[in-house]
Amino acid sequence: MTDRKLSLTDPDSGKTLELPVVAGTEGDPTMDITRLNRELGYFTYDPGYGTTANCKSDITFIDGTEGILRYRGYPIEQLAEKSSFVEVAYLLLYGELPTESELSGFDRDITYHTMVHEQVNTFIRGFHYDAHPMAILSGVIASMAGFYQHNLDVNDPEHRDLAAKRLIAKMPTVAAAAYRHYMGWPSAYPRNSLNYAERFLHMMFSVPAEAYEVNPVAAKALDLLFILHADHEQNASTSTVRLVGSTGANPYACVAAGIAALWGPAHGGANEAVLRMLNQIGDVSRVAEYMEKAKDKDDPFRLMGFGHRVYKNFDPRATIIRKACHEVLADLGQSDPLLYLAMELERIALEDDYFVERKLYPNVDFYSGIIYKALGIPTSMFTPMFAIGRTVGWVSQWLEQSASPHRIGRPRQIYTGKGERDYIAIDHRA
């Protein structure tokens, strides 16, 4: 809060209201309009909440104009280069980078909770064989409230912390189990000797018939993707987690709601859309043709994985992941025609004045989809991969909200339906 105030006068009533200006550590100043309706009788109209702050948070800062993303004040570039996903998870949850002993203890706790109850595997086997992994993920995570019902006091800090660790630990286990269910493979249990990303790859791809060796290039790339996806301020799924959490709902219900929101093709499903677009283009010889179609506002074709609602500059995550993408393709020696097609699409977009002037740069979804494909992860698993990384952000935001006084979320609306009218008996209706 600052001493600065803005005056708003209603010309009809002549009433004036002084709106306090709320300033954060960084970012644009924000008007506090909580007294607007009570004193002037107005609500505000902001479709998509594009100019509305719904909370105060210490976790993530974004400057879309400058292309800045920071977790707890640390630039994403530094964390991506020097940190690990588990360390970043600790940072997001507790606000500071851990000491060596704190990190060791946290990693041990996460590893301890990676197993799921055997009835969870039974539950998963009850889904249709080709159920989308996100359907399984949201259903199974919600069901965990039934498995841990004695540790669900959201007012107890120890219960909150335990739930957060369980969710971070078990999300990869459930995601891998959903994939194996689709493949018709038996369950693969987590290996405690492996790190977070390695453990997930082993649960995804190991089979009883032969030994599975985790590719260190794949594990490193996956760890980086989890870091880049860990949190992104008040996006649709995070806001959903906070909205559900504002009711006092248990954390498993809140995160299940976040998973459902992430499933939308405009949100977490965007990297799936990138692969569908590449398949639509089909061949590298048609890239120039489709780039022209993308420029034509009357053509229904849309270039997926380019531009971002928040970043009006290059997405800082895309800058990092672009380098990793090219390294992965080189190290794995992939010869997939779609990957060559994607690289040609990227080259043209970065050189074409139309895309450069409009800042339609490849974003994190573009590159993450390419990396996942190179690692052998099927398209249906792209959004669950996003969910694994984003779980840390969801539970961090939920913990922050739960530990502070807050009101239940209740957006308003502009009613555009019929005015008051009287009931007409059915035999008198036209």
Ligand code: SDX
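Output the form predicted in complex with s-citryldethia Coenzyme A (SDX) next; the form predicted on its own has already been displayed.
Just this one chain is shown here; partners and other molecules are left out.
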């Protein structure tokens, strides 16, 4: 809290209310409006919560104007270059970079929770073969409350920590199993001798008929993508996890709700939508036609992978992924015409007044799909890839909220429906 106050005066009653200003470590000052309705009789209206803070958090800081993203104070650029996904997971969960022994202990905990109960595989086999993997992921993760019902006391710190580790460890196992179900392949069990990204690639692509060697370039690229997707402040899926968690619901239900929110094409589903869009455009010669569609208010088409609620500058993650795209394709000896098309699309968009005026820049989803494609990951698995990385952010934010006193989330509304009226018997209705 600061000693600064903002005064609001009601023109009808002439009453003035002084609202305290709350300042965080960084970021814009915030008006505390908790007394506004009680003392002045007003609510606030903020559709999409574009200017509303729903919590205080120590975890991630974003500056949309400067294009800054920091996990627990560490710039994403440094973590992307120097850290690993498991180390970043420890940092987001516990607030500090681990010592060597802390890291090896945490990595061992994650490693030894990667297997799922065999009935989970039975559950997955019950889905239609071409069920979208996000449908399987959200359903199976929610069902885990039925496998771990003896460790669901959200007021018990040990239960909370165990659930967080189980979710981080098992998300890749379930995601890979969903892909194998579609392919008609038998289950592939996690290999404890592999690291987090290697283990996922092995569960995705190994087949019983022959040995599978993980490509180190692919594993390194995947580890980077998981780091970049790990957390992002109060985005739609994370604030969903917090809202569900505010009711005291168990962590598997909370994360399943986060998965459902992430699935939307305006959010985590955008990476899949970007690839479909690039394939739909097909050639640089058709970019201008699609730019016009993106600007046409009567056309539902949007340039997927562009724009962001917070970043009104480059998304720092997009900058890192763009660079990684070139490196991964070169290391794998691949070229992808979609990368050239994406770069041309970006160049043209960033010269177009419509996009410049609205500060619509490429976001994290614009280039990630091209790397996933280069690693052999099918388009339908792109959003599950986002969910694997973001599980760390979801459980970190859930732990932070669950560990301190909080109220149930309950937004209000502006009622615009009918005023009071009496019931009409059916034989008197028009």
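As the structure is a prediction and not an experimental result, all values here were calculated from the model. Residue numbers count along the first chain shown, from 1. Under this definition, the rigid core comprises the largest set of C-alpha atoms superposing within 1.5 Å between the forms.
- With the core held fixed, E118 shows a CA shift below 2 Å between the two forms.
- Comparing the forms between the two forms on their rigid core, the Cα displacement of K82 stays under 2 Å.
- Superposed on the core, the two forms differ at F301: its CA moves 2 Å or more between the two forms.
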